[in-house]
Every structure is written in C-alpha cells, then in structure tokens.
Amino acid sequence: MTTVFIISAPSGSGKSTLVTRLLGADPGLRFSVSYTTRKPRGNEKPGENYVYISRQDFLARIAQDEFLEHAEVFGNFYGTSREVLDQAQQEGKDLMLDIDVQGARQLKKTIPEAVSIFILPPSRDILEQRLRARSEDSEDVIQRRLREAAEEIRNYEQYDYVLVNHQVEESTVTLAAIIKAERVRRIRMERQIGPILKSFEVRPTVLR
C-alpha cells in the first residue's frame, strides 16, 4: 500500500531543501512533479521542478479527470496527475507531494488517509530574510509572498503535523522520523504482523 505524504509551506520556508534531502536519503519515496501552466523561472528544469504545459492542455486534462487535485493561483494552473500515484503503487513506493494549502485540502478529500505536513518558518522576519537571500524576486513579489504566507499559515490546524524549520539538518531528521512513524502505523504492516500472529496459533497436540 502506498502512503501519500503532502508537504505544504509558505514560499521561502525551506520546504524544497528538506524534500530534496529526504528524497536523496530515502529510496522508498517517489516525488510527484506537479503540472503547471506557468513559465519556468530561474534555473527550473522541465520535468524536474514542474511539467510545463499549455493552458489548453491543462483544461483538457481537467475535463478527462486526470488530476488528483488542481488549483488556479494568480492566473496559473497547478495540478497533481493521477498517473504518478499509479506509478508509485506499481513500484511499491510512498508518494510525496509538494502542494499548496488549496491543493492539500482537495487531496485530503480524494485521499482521506493521506498524511499532511505543514512546514513553518521560525518567524516572519526570518522568512523575509530567506526570500531576499534567494535574489530571485522583485520587491513586489517578495511582499506578495509574505502576504500569501500570512494567509497560508492560518491553515496549519488542517494538517496532521506541523514542523518549524529552525535548522535544516534537525528538520530533515524530524521529517524523516514522521515518515518512519507513519510507515509503522499504516495498514500494510499487516503483511508483517500476519505471519507473526499465525506462528502463535494453537497447534494440534500430538499424542504419544
């Protein structure tokens, strides 16, 4: 059974760094690359950061029910393909999604058993410092991202876990611990427990 892990966070919270480190250390995870209609930014690579498609193509995929979730954000569409979940199930891996609050809400309706994790910056000031340190955005964009962060953070109670990203190494360990704990808890442990229980079944007494 594949467990779906939803990771959400305000832009600049360090989410991408944590996810990259976790994926590099855990071969049992598959990352879901979202589809989008927006253009690539900076050093983004097609197929690695996003699958970039036209608006017309995206709308056609919506009509064909090809997305587990999708949303329109600032005029651009973003979505998670059903195909990537099928691939993870075929490979026997868990699936990790990097999606926003709106997408997470939709996905939990589709897959209620999905595990959701919200990553918080330690403070607004630190988030602003991280956004400026990237040197990718204009002042208007930075201010918009800070306003978006304020809105997103208010939804933290909707998530199963909340992780405050003070320090990358520590946060990576904590995130890995959450993944491990959920793997122990989930239903597919029945495959390991079943044979153990069977070994304790009462055996017929052998008469001598």
Ligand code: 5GP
The other form holds:
Amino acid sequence: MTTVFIISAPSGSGKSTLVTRLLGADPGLRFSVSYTTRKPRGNEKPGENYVYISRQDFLARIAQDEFLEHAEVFGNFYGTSREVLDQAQQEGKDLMLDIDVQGARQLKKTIPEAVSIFILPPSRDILEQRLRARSEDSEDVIQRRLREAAEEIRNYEQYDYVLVNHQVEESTVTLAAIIKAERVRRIRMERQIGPILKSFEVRPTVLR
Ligand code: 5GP
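For comparison with the form predicted on its own, produce the structure of the form predicted together with ligand 5GP.
Every component of the complex follows; first up is the chain already shown.
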C-alpha cells in the first residue's frame, strides 16, 4: 500500500534540502516528478526535477484528465500525473509530493489518507536571511517571495503536521520519524496483520 506524503513550504524555508535528504536515506520513498510549464532553472535536470512541457501540452493533459491535481503557481502551471502514483503503487513504494497549498487541498480531497506536512521558517527575519544567503534572487524577487510567504503560511491549518525548520539535521530526523510512524498506522498494517493473526489460530492437537 502506497502512502502519499505531501510537503509544502514557502520558498527559502529549506524544503528542497529536506526532501533530498529524506529521499537519499529512504529507499522505500519515491519522489513525484511534476509536470510544469516553467523553464528549467540553474542546474535542474529534465525528468529529474520536473518534466518541462508547453502550456498547450499542459492544457491538453488537463483535458485528458491526466493529473491527480494541478495548479497555477506564480503564472506557471504545475501538476502531478496519475501515472506517478500508479508506478509507485506497482513498485510498492511510498510517494513524496512537493506541491503548493492549492495542490495539497485538491489531493486531500482525492486521497484523504494522504499525509500532509507544512514546513515553516522560524521567523520572517530568518526567511529573509536565508533567501539572501542563497543569493539566487534579485532584491525585487526577495521582496516578492517574502510577500508570498506571508500569504502561504496562513494555510498551515489544512496540514496534518507543521514543522518549524530551525536546523536542517534536526528537521530531517523529525520528518523521517513522521514517515516511520505513519507507515505503522493500523490502516496501513492490515496486510501484515492477517498472517500474524492466522499463525495464532488454534491448531488441531496431534494424537499420539
Ligand atoms: P518552483 O517553481 O520554485 O520549483 O515551485 C513553485 C511552487 O510550485 C512550489 O511551491 C512547489 O511546491 C509547487 N509545485 C511544484 N510541483 C507542483 C505540482 O505538481 N502541483 C502543485 N500544485 N504545485 C507544485
């Protein structure tokens, strides 16, 4: 049984680092590579970070109902394909989705047992410092990301877990613990419980 984990966070909160660490340490976890209409950035690799497609192609895929969820984020389309979930199910792996708050809301409707985690920076000042430290963005973009973060964090209530990312090592341990605990929820254990119960069934006594 595949467990779907959703992670959302404002830009600069350290989400990508945490996701990369989790995936590196957990062979049972697969990353859901989304489709997007935005252009690749920096050293992003097609098929690894995203599948990059045209707006026209994206709209055609929406019409064919290929997405589990999709949303327009900062002027670009992003979507999770149904195929990714099918593949994870076939492989018997869990799935990690890095999607925005709109996508998380849609997915929880389709898959209510999905586990959602929201990552918060410790404060606005710390988020600003982190955005500056990675020196990827111009001053305008930094200010825009801070405004967007203020909007996004208001949605924390729709998530099952909220993690304040003070320190990356500690946050990775906490996230791994959430994943571990969710995997032993009773609803996910039925398959394993059956044979155990069966082994306790009374056996006929052998007469000598
Ligand atoms: P970026 O362009 O910085 O990689 O991502 C921008 C935002 O889009 C992030 O909040 C990211 O979580 C979100 N995003 C990425 N893939 C998907 C997707 O498939 N669906 C939705 N709803 N959001 C996504």
